[in-house]
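Presented as structure tokens, the chain that follows is alone, the form predicted on its own.
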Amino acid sequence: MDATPGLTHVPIGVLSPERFSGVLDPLQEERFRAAVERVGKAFEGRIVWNVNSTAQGGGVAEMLRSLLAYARGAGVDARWVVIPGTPDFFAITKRIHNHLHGFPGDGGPLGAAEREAYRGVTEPSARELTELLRPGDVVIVHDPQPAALCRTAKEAGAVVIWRCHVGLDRPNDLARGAWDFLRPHVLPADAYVFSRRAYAWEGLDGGRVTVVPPSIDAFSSKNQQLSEEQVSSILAAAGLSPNGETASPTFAREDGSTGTVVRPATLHGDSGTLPNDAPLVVQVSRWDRLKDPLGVLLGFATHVAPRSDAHLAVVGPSVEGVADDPEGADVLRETEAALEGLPAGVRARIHLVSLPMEDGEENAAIVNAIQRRADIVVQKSLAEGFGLTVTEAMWKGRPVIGTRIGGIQDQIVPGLTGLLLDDPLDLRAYGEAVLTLLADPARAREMGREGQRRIRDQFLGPRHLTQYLELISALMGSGEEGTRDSPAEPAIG
């Protein structure tokens, strides 16, 4: 395989953690201040390593970006390190990540071959980041792309966490296969951290493993409460809505200055803008046969647009924004040719929409308008490691219509913050579920308040945080939690 270059450092800010005190209930924030003021004695002298493959696209970067700059601002030295890769060896690692999901993706191989060439790639990441370690320093490898770090980190004397961020409820040949691809790799760490407890992998040891779900950050560029005439001028300012009014299309950046949305989306065939008087439904995620966006976009077009005057937006990163998924170009392709064998009237409700990638704070900033332009927010994915743009929507007071797989079915409660589909291939099934909610704003109303705070009190960036200190804490030795399911585990049902 080609020559890769080397570990890219990402910078991460500071945030403090007090600034949940207006968010957290009196339980919650003790319990947060609480592990907060043990980080000192226990992470003093110690840095926590975190490695992925991407700063940007995808739920994990995005996590570690808000993560990292709390743990920062609660006195911990902790950092971030991407690992380089080459066009092949994101194929096998997206070849990885379907079959952990049970999809055969590509339908290559995970052989001897594969091995060797994912190797040729990790080898030399593994080598740089072990001069960077020091005894007693903490590594957090996440997924599989930087996977085979962990042997080489724990052999350096770090204590060694892999977090796996993606799985199946019930497992078929190709997650197993993906599994014995993986499982000589991580077997050496220290802990072995799931979203799901149906995700923990067969071969390793049950008393590792710990459950920590995902969570949001409530302040950050994609999730910070917006003004109408923010989410209006947002829109406008990225050419998605008619109006063409700009007056302040700003947000919050994370460093507390003012961001400004100047670069524009792409509306894909043709797409025309966003309407300012019909109700709409959105998906937002990456163009990846696992989130369905065809699924999303023909159900719409043969189950609802007949017997509503609503519009779909399907919505995803600019495909050239996302080195570790190379499968992107391909997807929207697929999506964009569906949309074009539509009858003109249908076509022109159906809005495909590419976000620009630059700078990843304004691009979240679109997704917060666009999510909360919307009437409904659907996730109508094949697989789901957990799906944080549910998280994100029900944050927003959006009802949302998921998939009963995976995280998702963690969140909704259906019949209370949004509706679950029991079978993500019934387009009948998804078409009827956006129309009951159509036909009842109020009933959806109440849904989103729900789901609002569901997502407070199970969901914040607080939660996660605490979970990791006390499972860290407890790795070193100097924590007081004796167990990592028990109490940190937060009741999910």
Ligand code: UDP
Second form
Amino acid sequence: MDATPGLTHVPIGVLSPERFSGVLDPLQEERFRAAVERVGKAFEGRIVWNVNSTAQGGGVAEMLRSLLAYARGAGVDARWVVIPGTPDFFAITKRIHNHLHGFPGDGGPLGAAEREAYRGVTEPSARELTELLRPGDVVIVHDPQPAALCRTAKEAGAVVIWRCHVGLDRPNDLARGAWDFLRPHVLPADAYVFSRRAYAWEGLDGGRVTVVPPSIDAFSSKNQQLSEEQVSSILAAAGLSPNGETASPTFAREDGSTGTVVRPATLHGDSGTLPNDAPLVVQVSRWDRLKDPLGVLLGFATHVAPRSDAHLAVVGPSVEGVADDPEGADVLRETEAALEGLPAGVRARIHLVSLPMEDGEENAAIVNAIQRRADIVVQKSLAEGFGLTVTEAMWKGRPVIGTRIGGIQDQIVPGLTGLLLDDPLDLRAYGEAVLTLLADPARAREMGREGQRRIRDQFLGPRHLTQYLELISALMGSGEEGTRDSPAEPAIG
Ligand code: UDP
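Since the structure above is the form predicted on its own, I would like to see how the form predicted in complex with this ligand looks, so please show that one next.
Now the full complex is given, and it begins with the chain already shown.
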């Protein structure tokens, strides 16, 4: 990575959109092909800049890496820059993130001092980006951290899209406060993109709002097909499975070369390795209170462990590896302390795992293997923008139990592809749901197959990229505010 004191330019690969022929149904394929064919002239001489605050860790970085590579493969000059920040800045933006989800986070305010600090850190990045822009370039600003760049990019003559990946189903005062904080920065954008209709903020011109649900890359190290042998070899190479056989802990890298898992994961407390033959329940997510790792662990210990022989793995990134997430280390420590407080018999069936982050694709391959090893995947979030981990698990044919929250409810069809929990805090209901699927493995497997079909139809990259290409083309074509037609939204149902 080319690190400068200011913006970091993240290298992007080039992937051919052709790869998807055969994966999509004919209608999807046609729409995708048409969008790609239109790119040629329309995007000539323009750069499509993407701005966010981390190159790895979390869903946004995950999506950008592959979508931008397919965009480049389609002939778009897509670039990715990451703004720098200080610990104080990331503490404020994490607070904004929590408030956007309706939660108080660290309990601190979003007042005049925070506005000032936010502006102070983002101003140099805004200046630097402005110097790189040419009129007609497109700038897509992702999430609160770089939101301030919307106004300056617009003033520099770019077509600007504010892309908000977080939101909540029913806004509260905290969310409204965060909207008020950010709105002056994002208001000048030409389009506001949200993952769900319900996430669109009050006080934005509804005519400029477009809904674009996220997606996954079917071929990335995170989601590519792995044989059973690869799964067990990767788990063994990462020190997660008891058999020491590491014949081929390999995966296909984005650039076509073969990657090998060499770095070990960390098993916290006195967690042993994952079982070879007992059923395994898994949650993978950042160490964030809103993902409720504590609830996943305690609900399993109290309601599942006494009535089954299943094991649980709670998995996240190594906490040094995610630059814009200052709470990670605390949350991991809290979860570890809770594990240590459990009786030894239960403790032996719960595995608290953090994964190496030095090599993003190696990390992804380990996540892939863990998700494929799972019999049931849970995502017991208290708040969730979309929940890519749900998409990933469904794509791998796993039944998923998730909370009826945010984008999780757009993905899981209860009773068909998994189960939805109405009350995120009801640990008994969570335990019952896990026990229900453990008791009927044939039904669980059928749910997995249905889930995979659903992701193929609605949540793969081509649908996502098509929507962006259509939106950008419409914005470039209109020139005038409010005169464009919104690109068609996908039918999520
Ligand atoms: N993830 C990962 N390594 C980890 C933990 C999580 O690559 O050790 C990924 C996970 O597979 C998913 C993303 O981080 O792709 C999390 O996205 P999601 O939408 O679930 O939540 P977010 O982190 O954006 O709140």
